[in-house]
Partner chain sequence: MSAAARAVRPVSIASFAQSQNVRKDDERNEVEGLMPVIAEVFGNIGITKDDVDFICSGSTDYLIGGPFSFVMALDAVGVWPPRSESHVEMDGAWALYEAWVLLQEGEIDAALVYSFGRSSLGDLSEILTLQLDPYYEAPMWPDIVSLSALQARALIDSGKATEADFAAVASRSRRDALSNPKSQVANDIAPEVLLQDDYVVAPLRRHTLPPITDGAAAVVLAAGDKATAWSDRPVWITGFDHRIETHSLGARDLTTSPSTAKAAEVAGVAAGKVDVAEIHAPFAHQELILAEALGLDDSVAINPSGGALAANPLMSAGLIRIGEAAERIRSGAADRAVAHATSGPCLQQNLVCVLEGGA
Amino acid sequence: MADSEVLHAEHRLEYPYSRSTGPVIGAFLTALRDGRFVGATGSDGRVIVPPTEYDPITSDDVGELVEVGPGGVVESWAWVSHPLRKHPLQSPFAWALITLDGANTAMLHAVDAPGPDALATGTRVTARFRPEAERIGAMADVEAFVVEGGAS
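Output the structure for the chain only; the required form is predicted on its own.
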């Protein structure tokens, strides 16, 4: 069998795109930049956080945006003992579903707690925002939630 050369070609597969945020998600991200949370009212008066452009039950446009939080209640959580490089915190933390005060739906975010014993369903937490000069209008503007009245 004769030696043959293997053909090599560099190939990069990309899907570059940009998406406008629109009036609902844009308002949510702007509120985060300002250190606040907003939710959208559904057709039955529920407050959806993070807001969606359409009511997830009826598919109708959502109503007005209302301020919620910054505190809330942990609905469910999972402890992360060994954070990965891309996690929001590099020390142990919890991923939690948090229903902000004034909201009817839960949102997922990190909770910076001293350990898993500091958390339970029903634990009150509040948002810890990045310093104002570092905020850019993104979910990362909330560094993490922290247990109310606790040290973290």
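For comparison with the form predicted on its own, kindly provide the form predicted together with the partner chain.
Below: the lone chain, stripped of partners and molecules.
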């Protein structure tokens, strides 16, 4: 059989997953919807952001939730000059690990900056929330982080 006889077709794997959050993730997402951040206290007193039900190292249950952010420090960053179709921003941006003020772990999010020269490890950034009416209780409620005192 000629090679061209082999069939091909597009296959789309698609499902609208709906996840129950449980109390801790739910509290964080609720806070996001309210335009603020919370973290959870880990077994050694470190504040984990975003919070999980468990300490990311010891796996013990986390303690009380505490308010953190909205400003923070870039721990590492990567400049995306050609965003992919599902990325949160469609113009050039940075992925960054950001330690929010009051937190001891960094969280992943996008930074909207004019260019790679505007960012460095250690740069202070702050969250730019979507308008209240558009917030649904998801990471996307933070449109992006921006450089503190920056032009954007």
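Everything quoted here is computed from the prediction, not taken from an experiment. Positions refer to the first chain, counted from 1. Between two forms, the rigid core is the largest collection of C-alphas that superpose within 1.5 Å.
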Can we say the CA of A133 moves by at least 2 Å between these two forms when the core is superposed? no
What does the CA of S18 shift by between these two forms after fitting on the core? Give it in Å to one decimal. 4.0
